[in-house]
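Heads up, the chain below is alone and in the form predicted on its own; it's given as structure tokens.
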Amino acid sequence: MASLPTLRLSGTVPAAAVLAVPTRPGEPTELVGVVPVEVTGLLAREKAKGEPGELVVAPAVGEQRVFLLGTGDASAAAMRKAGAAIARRAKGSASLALDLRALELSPEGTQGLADGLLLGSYGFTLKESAEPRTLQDITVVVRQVKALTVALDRAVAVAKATAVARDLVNTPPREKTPVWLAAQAKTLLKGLTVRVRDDRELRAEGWGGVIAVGMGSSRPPRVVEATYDGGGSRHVVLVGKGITFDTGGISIKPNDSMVTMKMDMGGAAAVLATLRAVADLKLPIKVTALACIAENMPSGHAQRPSDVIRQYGGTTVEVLNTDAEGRLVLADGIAYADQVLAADVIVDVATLTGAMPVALGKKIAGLFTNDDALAGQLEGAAERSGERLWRMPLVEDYRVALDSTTADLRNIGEPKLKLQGGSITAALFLREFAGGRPWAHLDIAGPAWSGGEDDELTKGGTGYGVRLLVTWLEELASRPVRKARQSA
């Protein structure tokens, strides 16, 4: 598993193997007594503009390497990019100091910087010959240490939770059974109320979607229900898709589409890690995380196309494609959140459809919701957290594509209608189980996985959703309660 460097604030510059000093567009950088060179000339020769993440090598001071680090307008986005750039450049060194006393660093900028420094230095490997992490200590030097401490502590808690989500996603599927993931959840959420339902309990209680998806595997499904109660009367339920590996089942995927499917539990990882961060931050809100966990495998025991299953709460579903399995496990969790937990707000998170990254690319999640106010809250949280999303339409005309002659619903749209819009019909399917409560669906199939290093992202699982959800829950905790059901 990965580890992150220690990150702290200080009012003085410590001895460090690497020193970074900020540069901004149109402003001189003062390094008198630090670097024996005329900085303006150096920046001019390098054609540096002080843009976020820009790095210029300055002459070393003894054994210390020195970099001029572009910080742009010092906004959260700019500092996130800058932090990631210098963290990667300093990976081979034991310690890093950033002398930012020349900046008016805001709490938001501090949080963005911490995201970049910590998540940009994340790495995951199972190599026995791998060397221990080199970069152990990062010090950010500022003028107002006390004023920024709360922001830094908050950012560190969220970054640690995001790293845990990345670890869970990056773990190979041979090890990552549903039982293993449920055990990891119990360890991660120690101190909270955690219940793990095994396959016998799931059958007895009627979790038909989870059972159907997991029945083809020799490794039985699990559902994790974990709650943090920070007080107040609002109850938020987060439902995460936890497919530990997705072959597609009988409707099997081609190999190229299967090689990254260890990440198909990214939604479950995100909601579990979010709950850990919410508890660590002691937010005044009640949050339950439901991780619906199964392995989707083909076998003589697997569900078949044209099977009819009964979801939690009784809705019947005609399964016409076993590779549209995520919505089946989520439907159970959403129905339980509505019918048993009586949630004030339900948000599900899932690597749900291949159509979503086709529409929005690999960096932006799709947002579907039946509640305009909830949409605005999540969009604002996305902007502040740096985890982008885009609201997509719940097109009512497409609902007819889910009609079945043998069950209440189909699990995929009727292809003869030629409506396409697979992500939309998937969201419309999930909406059927929310009971009219304020509900949002985050399709994270694009941003849950990164093909390489990109700002604070590293190759592999990204932990997408943790920063977004924590930011949203922080704001929601301060809002008045609104309990009215919404029309579906």
Ligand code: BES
The other form holds:
Amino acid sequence: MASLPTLRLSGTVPAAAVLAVPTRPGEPTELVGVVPVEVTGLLAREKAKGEPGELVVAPAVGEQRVFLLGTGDASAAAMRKAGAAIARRAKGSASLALDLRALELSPEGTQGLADGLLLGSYGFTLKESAEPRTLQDITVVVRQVKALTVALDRAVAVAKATAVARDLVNTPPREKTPVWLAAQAKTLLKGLTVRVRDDRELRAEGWGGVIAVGMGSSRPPRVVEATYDGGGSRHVVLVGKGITFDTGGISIKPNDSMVTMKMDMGGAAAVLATLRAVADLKLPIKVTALACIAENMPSGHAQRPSDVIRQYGGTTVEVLNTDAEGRLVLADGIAYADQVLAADVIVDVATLTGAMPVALGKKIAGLFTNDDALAGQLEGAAERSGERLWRMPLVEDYRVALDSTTADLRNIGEPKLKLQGGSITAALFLREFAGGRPWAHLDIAGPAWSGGEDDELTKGGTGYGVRLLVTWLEELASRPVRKARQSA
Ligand code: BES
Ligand code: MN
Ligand code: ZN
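Let's compare: the form predicted on its own is above, so bring in the form predicted together with the ligand.
Now the complete complex, all chains and molecules, led by this one.
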């Protein structure tokens, strides 16, 4: 599993293999004395503008390599870009110092910087010949160490949790069985209350969606229920889609669509890692993570298109496409959160529909919710964390597409109605199980996976959702409870 460099704040500049000093647009030199070069001329020759993440090589000082690092307006977003750029450049060196004493660094800027430095240094490989990441120590030199310590510690905890989520997503599906993923959750969440339901218990309790999706695989499904209780009277339940591999089942996917489907447990990874961070940060709130885990395989034991299943709590569903499996496992989890846990707010996180990145692209998740206050909270958290969301409509006119004559619901919209909007009908399906409680659904099919290096993102699993959810929960924990059923 991947490890991250250590990151600390200091008031003085330590000896380090790489030194970076900030440059900002229109403000070229506070560097005289720090770097013994004529910086203004150097930046002009390089046509550098101090834009976030811009790197200019300065003459080395003895053994030390020196970079001028563009930090733009020093906002969270600018520092995230800058952090990622210098972390990548310093990858092969043992230590990195950033002398940011010339900057007015805010707590938000510090968080963005830490995201960029730590998550930009993340890498995953199983190659035995791979060299271990050399960059071990990063020191950020600031004028106000005390004022920024809380922000830095918080950012480190969240980055670590994000790296764990990435590891879980990046693990190949041969190893990543439901049993393995549940065991990983237990290890990750040591010290918290963790219950793993096996397939026998799931069948006995009526988790019909998880059982139906998992029964095609020789590797049985699991549900992880983990709770952290930091006090307060509000109970948040996070439900994660944990399909360890999605072949589509009998409604099998073509190969090209299947190759990245080890990521189909990105929602489960995000909710489990979020719980770890929430516990590490000791937030004064009660949070349960429910990971609904199964492998979707075709076989002689698999469910068939047109089968009727009974979800947790009794709703019957006509399964017309076995590739629309995420909603089946989530429906059980959401119904359980409503009927048994009596959640005050439910948020599910899922790589649910291929249509979502078609609409919003790879960088933005779709947000569906029945609660405007909750929408506002999540949109605010997205803004602050840098994990972007866009609210999508729960179009009432499309609900008829889920009507079935045989069962309570169809698992895909009736194609004859030609309503399209596959991400919306999927969300409408999930809403049926929330019992009218404040509920939000994050369709992360786009941002859960990155095709390459992109600022703080690295190729493969992104851990999308951890930074967003922790940011939201911090905010929620800090505000008084309003026990109205209509609003989170
Ligand atoms: N896991 C997929 C969705 C997905 C696609 C995630 C691409 C990430 C990238 C999901 O289970 C699925 O197969 N959805 C189908 C639904 C359809 C059968 C109604 C889809 O989007 O094609
Ligand atoms: Mn599928
Ligand atoms: Zn899926």
